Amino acid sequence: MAGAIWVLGESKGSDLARVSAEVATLGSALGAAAGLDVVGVVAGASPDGLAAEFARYLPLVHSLAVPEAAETAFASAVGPSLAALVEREQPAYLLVGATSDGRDIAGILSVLLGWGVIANASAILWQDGRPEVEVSILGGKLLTTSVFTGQHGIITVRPTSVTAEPLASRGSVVPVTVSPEIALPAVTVVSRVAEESEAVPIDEARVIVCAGRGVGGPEGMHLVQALANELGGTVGASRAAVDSGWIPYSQQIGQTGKTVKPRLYVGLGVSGAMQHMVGMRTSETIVAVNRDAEAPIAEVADLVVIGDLFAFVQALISALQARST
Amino acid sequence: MRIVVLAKPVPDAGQERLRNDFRMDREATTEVINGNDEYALEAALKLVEASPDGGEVVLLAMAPDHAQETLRKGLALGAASAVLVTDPALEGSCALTTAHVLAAALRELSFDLVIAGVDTSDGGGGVVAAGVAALLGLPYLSYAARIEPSDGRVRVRRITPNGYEVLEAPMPALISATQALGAPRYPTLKGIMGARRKEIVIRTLADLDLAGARARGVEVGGAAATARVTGSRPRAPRGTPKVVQGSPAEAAQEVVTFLAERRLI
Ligand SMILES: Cc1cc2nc3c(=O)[nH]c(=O)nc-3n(C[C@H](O)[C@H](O)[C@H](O)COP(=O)(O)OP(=O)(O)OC[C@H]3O[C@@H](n4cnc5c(N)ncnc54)[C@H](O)[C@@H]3O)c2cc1C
C-alpha cells in the first residue's frame, strides 16, 4: 500500500485516545480527497484491543506488537519498529495527535526516517497533489498554511480539530511484525499512576468554568466548582490560579497548559493574558466575568459580565436552580 | 553535574509578527528565552545547586546572531556560559534539520543531562528534543514534572494524559521540561552584572561536524527545509461582545437567557 496515509492510534489509559479517533476522521477525509488509502497503525506491548477500537474509525488497522513497550517508555520503545514498518510498507504521510506521546513519536520518526514534521494542524486539505496543512499560530491570531517540500511528511494534529465519526461498519485488524535493525536506549517505566477523577478531562469537556486569580482562594474555588456542577462542566484554571496552589496543573489552560475547545467556556476573574488565550480562544461560546471592563479577554468573548464575580456567580447559580425546578 | 539547557530565544508572547515570507520576524521585537526552556533552566540550576560535587549549566541555542542579548538573560539567572550556533544559512530551518544541528553541537559538549522545554511558543511543535535524543542515542525522558538524579541514574515523573508515570534511565540522558517543575527565578542585579563577563561561544555551520546528518541523507539549513509556510491569514474576528452590567440578579437573568438561546443550558 505504497503512498497511503497512515494514522497512528494511541491510548489513554487502556482506551483509545479520543484524539486518535479524530485524527482518523480527518485522515479519512484527506484520503478521500487525495484518492489515497487511509490505514491505521497501533503499536504497543499488546495492541490488538486498541487496534480493534481504532477499526471503528478506519477500514484497515495494522496491529504492531512491540513487547518492550510493556516496561519501557513508549515512544523510544515503538519508534524503531514503526520506522521499520514505514520503510517496508512505504506510506506517503503519517498523521498523529499533537499529544505528549504523539509528539514524542513524531520527533523520533522524523529523524529515523528523515521526514519533515508539520506540527499542530487544525485542518488538512489536499491541494496540488499534496497536503496543505492549516496551523493556528500566535495565540490563534493567524492561520498559516504549510506544505512539505518533499514527497513524505509527518503531521501532528491538535485535539478537537474535528469531530470523530465512526464508520458504518467496523474495519479489519491485521497483526504485523517487524524486526528493526536499531534500538533506542531503553527508559524503564518504574510505575504508572492513573489519577482518577470524576470530572471529564479538561481537553474533552463540553463546558468549562475557568478560575482566574480573581477567584481569590479556596473559598472562591468552591463557588467555581458549584457553578461547574450546575452547568455540567469541568473546572479549568489560569496559570495564576495554578501557581497559587488552588488547583492542579492538569487543569491549566493556555500556552504551557492544555488547549481546549468546549462548547461553553466561562472565565471567572481571568484577565485574558495572551498565554491564556492561546489555549481557549477557539471555544465555541466564551463568557467572561470581570470587574474590569478593559480586561483583554473581552477581545475574544461573546458575552462579558462586568462586576464582582462572587455576587454574580451566586446569583447565576440561584437563577439556574430556579430554572430547573 | 553538568547540564546543557536548550534555550531558544523567541519573540515575547503577544509581540510576534510574521514577515512577508511568512517567517517569524526576529528583528522587530524584543526576544525572551522560550517559557518552557526557562522551566528547564530553573530545574537545571536547582539540580546543580543541590549536587554535592557542584557543576554548571551551559545554554545551547540555534538562533540569529543578535540572540546573544537574549542568552545573557539566561546567564544572568545563573548559567555559566552559552553556545550559540548561528549562521545565515540556518535561517528558515525546519524541525528535522534543527535537531541535526543541535545534536552536532551537543557532540562537542560534555554533560550528564540535557534539558529542553517540551515545546516553544513561536510555533514549535514539541518534536525537536525527541529527535535530538534519538540522534545522539541518549535515553529520552519527556514531559517532566520532577527530576531526581542519583548514582549515575535519573528518575523523571512524566505527565501522562491521565496521571503520570515514573521513568528511570542511566545518565547522560535528555529530558524535556514542563511548567510543573517550578517557576523560574528572577535575575539579581549581581547576576545581570556578572552575565556581561560570561562567555558566549559562537559556532557557525562550518565549525560543526555534520557527517552524521549527511550519512542519513539530510542537508541542514533553510534551503533544505523539509516544510515551508506558504500563506497566512488573520482569523475572522468574533465581533463585539454583548456586555452585561447591572445588579447581580439582573445580570444572572440576562446570562441565563443568553445561554438558553444558544442551547447551552
Ligand atoms: C512562559 C509563560 C507561560 C505561561 N503560560 C500560561 C498558561 O498556560 N496559562 C495561563 O493562564 N497563563 C499562562 N501564563 C501567565 C499569563 O501571562 C498570566 O499571568 C495569567 O494567565 C494571568 O492569570 P489570571 O488571568 O488568572 O490573573 P490576572 O491577570 O491577575 O487577572 C485577574 C483578573 O481578575 C479580575 N478580578 C479580580 N477580582 C475580581 C472579582 N472579585 N470579580 C471579578 N473580577 C475580578 C481582574 O480584573 C483581572 O482581570 C504564562 C506566562 C508565561 C511567562
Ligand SMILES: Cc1cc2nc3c(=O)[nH]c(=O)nc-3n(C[C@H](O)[C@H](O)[C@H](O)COP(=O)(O)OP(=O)(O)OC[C@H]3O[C@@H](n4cnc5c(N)ncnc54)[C@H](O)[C@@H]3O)c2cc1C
Second form
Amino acid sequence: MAGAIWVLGESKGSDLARVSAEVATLGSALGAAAGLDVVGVVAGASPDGLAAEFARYLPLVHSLAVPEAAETAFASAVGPSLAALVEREQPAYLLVGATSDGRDIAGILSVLLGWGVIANASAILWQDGRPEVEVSILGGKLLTTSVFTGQHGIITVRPTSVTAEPLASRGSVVPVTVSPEIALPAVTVVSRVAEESEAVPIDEARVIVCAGRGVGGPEGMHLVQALANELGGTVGASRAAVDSGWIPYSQQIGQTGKTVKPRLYVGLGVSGAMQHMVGMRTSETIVAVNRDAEAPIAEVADLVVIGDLFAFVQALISALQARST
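Form predicted alone, following the form predicted in complex with the ligand:
Only one chain is given; partner chains and other molecules are left out.
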C-alpha cells in the first residue's frame, strides 16, 4: 500500500519478539492519527507462523519468504528482499524495534533505499503531516524531537516504549514474493552462544529488584537475589554495579543497557543517575531504598524507604516468608 506505515516483525527464538508487538501498537496509534494504513512485514526462511502471530496486532501482515535467512546472518539475508518490497509497494515510513537485528536492518535499508533513519525513539506523534520522533540523548539528560526532511524514513523504537495491545480480531496474512536486484555478501553464522539462565529475561520481567552501588559488593548481591526470589522477580543492576563486576552486563538497566517496564521495580542502593532512570522510568510501580533522602531516584519513586537497605531487605524477606507459611 503506497503511503502506508510499515512495521517490521522480528522473532525471539520461535516466537514473536515482544518489542515487535509493542512497535505494532505504536504504529497503529500513529496510523490512526495520520489516517494511514498500517501494515506488518515478516521476512525469514519460514515466515508464515510468525506472520500469523504478528497478525494479532495488525490488520494486514506481509509474509516474505527469504530462504537464505536460514543459513546466513539475518539482516544481510533479508535486507535486499525487504528493500525490493519497499520499492515496489512504496510505504511512507518503516518502524522496527531497536534490537541488534532491527538496527542492522535499518542501516542496510537506509543504504539500499536512500532513506534517513531516526534511532532509539521513545515516542512518536503525528504532527503537521509527518511523524515527530522523541529521542533521549546525553545519557537521558535531554529529550530531542526530530523529523524527516523527506517523505520517507525509518524509525527504530526502544523496547517497552509502549504496552502491546492485540486487536479485537486477528488480521490477515498475505504471502508476497520479490526478486531483489541487489545481493549482499553472505555473512555466515559460525556459531551462536546463548547465556544460560533460569531467570526471566530482564526486559520481560514483571518484577525487578535492582542493585546499585549501595549494595556494597558480591555479598550484598546475595541479598538482592534473595529478595528477587521471594518476589518471583529478576535481578537487575545499575551501571555502577555492572562496572564493579558484581553482575553481568546482560542485567544492566539504562541508556547503555536494557529498557524495562516491570509492574514492580525495587531499587536497592540505586542513586538514580539519569542514565539509569531512562531505562526504568516507565515501570508501573517504583520502590526506592536508599540512605540518601535527596537521591535523584526519589523524584520518580512511588515509595521511598530511607534507611539501611540491608536491615530493610532482611526484614522484608522475613515478612514475605512468614506470609507464605
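Numbering follows the first chain given and starts at 1. A quick note: this is a predicted structure, and the numbers were derived from the prediction, not measured. C-alpha atoms forming the largest set that superposes within 1.5 Å between two forms make up the rigid core.
Trainee: Indicate whether residue 59 shows a C-alpha shift of 2 Å or more between the two forms, with the rigid core used for the fit.
Mentor: No, because once the rigid core is superposed, the C-alpha of residue 59 moves less than 2 Å between the two forms.
Trainee: Core-aligned, is the CA shift for residue 217 between the two forms 2 angstroms or more?
Mentor: Yes, residue 217 moves 2 Å or more.
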